[in-house]
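Presented as structure tokens, the chain that follows is alone, the form predicted on its own.
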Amino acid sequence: MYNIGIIGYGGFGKFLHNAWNQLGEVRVVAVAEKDAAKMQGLDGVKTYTNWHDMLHDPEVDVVAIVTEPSTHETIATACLEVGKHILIEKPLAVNMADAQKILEIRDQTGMVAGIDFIMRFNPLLEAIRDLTQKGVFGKLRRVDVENYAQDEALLPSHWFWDIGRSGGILVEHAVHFIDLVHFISSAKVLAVNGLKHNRNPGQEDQIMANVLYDDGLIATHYHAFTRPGFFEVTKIKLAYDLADVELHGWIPLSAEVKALVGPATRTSLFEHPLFKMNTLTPIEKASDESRPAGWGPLDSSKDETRKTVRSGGIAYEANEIVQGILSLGKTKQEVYIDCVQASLLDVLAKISDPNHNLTAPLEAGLVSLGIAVTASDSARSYV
């Protein structure tokens, strides 16, 4: 059994609650939260609003930091420093510096520390990695994310607005989907810049960050706290070689699937569980609008065998196109619920293993804030 201790209780930490008292290893002991009114009726829950007072309850062994980016570093380094092992909400911090110092005393101090990169836990996600990692669709050459969220919740006094409390939209919110790209991608990042908007002074509401990695592949986040909740909406598009991979929602549920299969790669997607097929349709028999009637023939060596097509230069065996989807059969509150679930699970896990590998380490927090960091710099250079 472990004792968990959740420092910020918002809607999050109420969620985090909920969510992990289903577990049947794990108890939320402790609670702290300066605004005292959020605690009330929290029977057989310790309650504390200053935080660094749950620091000295022994009886804690793990703290979740869900409160403002900016705190995270204060918090989290003086978690470890007492012996607490950690889990901390997105983002690490909202500067390098400060991530880079929660890492050191987590090195010094030996203790666990991991980060809540929920996604990493999705079993659509994990689902789209494994075929990814196979070459079931060819190479990843193209992530494009286009985040619109309502920003009617969000008054001009809001910390989010704060670049010094939040770190901007690319920090506390587009992290997530920086780290998607890693979850799935190998590649290395090259090159990072960024664009921007501001509604006033104040509100810096769009903003896009452009990643260029190696092996061919670019990246750009869109996000937008601009509208209506009516229009709230994220699609995460992904065009690989062979395929072309499409989700819907910050917590996808689906994924539709247009990929072209040969022998060696059709069992792997067909027999997939989360698969389900809609059409399959042999090349030759399938349309190639890429070209207009009357421009002349295609190259014939692809018309002679109708067995392997070229993309990015390299040359596969593919000999039918299929269509369908990737599904999970959940709602959107059960696979948060999981999610968040796991996350902690992943965290205790390396606290009674230490051969344990993280599914979401620390590192891979300061790889996903340094891309959004660079970006939100760049956008903001501009005059």
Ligand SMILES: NC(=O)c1ccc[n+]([C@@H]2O[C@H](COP(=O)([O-])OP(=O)(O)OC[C@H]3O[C@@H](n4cnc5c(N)ncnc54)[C@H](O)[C@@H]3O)[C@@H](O)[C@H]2O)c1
Contents of the next structure:
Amino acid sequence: MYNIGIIGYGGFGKFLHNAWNQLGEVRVVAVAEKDAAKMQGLDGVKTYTNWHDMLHDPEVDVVAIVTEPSTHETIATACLEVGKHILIEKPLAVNMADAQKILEIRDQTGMVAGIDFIMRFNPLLEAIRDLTQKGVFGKLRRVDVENYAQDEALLPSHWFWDIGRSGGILVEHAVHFIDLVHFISSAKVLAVNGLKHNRNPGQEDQIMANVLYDDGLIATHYHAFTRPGFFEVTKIKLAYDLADVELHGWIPLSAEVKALVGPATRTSLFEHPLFKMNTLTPIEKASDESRPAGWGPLDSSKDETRKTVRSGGIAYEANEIVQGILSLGKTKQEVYIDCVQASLLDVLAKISDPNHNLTAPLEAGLVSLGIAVTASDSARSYV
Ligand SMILES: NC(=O)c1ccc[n+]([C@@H]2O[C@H](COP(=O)([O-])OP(=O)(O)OC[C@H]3O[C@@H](n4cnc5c(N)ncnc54)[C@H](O)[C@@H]3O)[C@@H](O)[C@H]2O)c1
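Given the form predicted on its own, corresponding form predicted in complex with this ligand:
To see the whole picture, the full complex is given below, headed by that same chain.
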């Protein structure tokens, strides 16, 4: 049984409390929140309006830091220094110096620290990562994130719009998706730039990051906080040499898959517990719409003995096109709760067993923050 303290009891702090209350091996024993009204009605939990006071509570083993991003460094380093383990909300910090300081103090104190990159705990994204790393889809060439988020709950006075407090949209929000690329692929970053638009001087509401990786991978992350909630859209498209995978929603529940498979790869996909096949077509029966009627077929395209396709300049063994879906069969609420529970359990596993490798270590937070900061600086340098 581990005892948890939560610092920051706004929207997400409350969500975490509710999700963690459903875990047997965890008890939320304390909450610190500067706005006392937000803690009213909390039963069986110690409450503090000054988070420093929670740090002296011997009952608290792990502190979840769920305050606005600019406060993360001060709170995280103080927790580590008094001997508390931490689970820190994304982003790690709003600048690299603060983020590096947190890693430095973690290393000096030897305490366990994880970052709440919940996507790393979504079984659908774990499946895509595993299929990618097994080479089932060929090389990953493109990640395209398009996110039209709601701003109805974000009044112009909200800390989210204050770049000093949130870091801006790429730092506060896009880090989840930037990290997802690193979770799926081990490609190395070569170059980063960005573009943005301000609705008014105080609201940078559209921004994008372009990231060039080695091995022919290019990622773009477009985020706009502009829409009503009911019209919110998030699409994540992954283009591989042998597959197009499209995910919907920022907590994706399913992915549409169109893939070229061969004898060496078909089993990994077809037997994956999340996969349901819709169609399977031998490639010699597939129509080639890149060459409309009148161009004549490619010499090789109707060759019934054809066993390889060239994609990205590589000859892959593939003889069938499959269309299907990877699906969790759960609601967004259920998956979100599963993810935040798994994220905490990952930190607890590391506390119990120092040899446990964290799924979401602070290093992941540092890498995605570095990209978000560089792209934001680049975007802001144009205007
Ligand atoms: N991992 C995820 O899926 C996810 C989802 C939502 C939010 N978040 C992150 O969680 C953090 C909080 O976001 P939120 O949406 O809950 O914001 P919020 O504004 O609703 O809540 C933050 C709370 O922290 C309190 N607070 C701020 N400074 C404090 C201090 N010094 N001492 C005590 N309390 C303090 C505020 O009063 C507020 O109640 C952010 O870093 C955000 O990026 C993560």
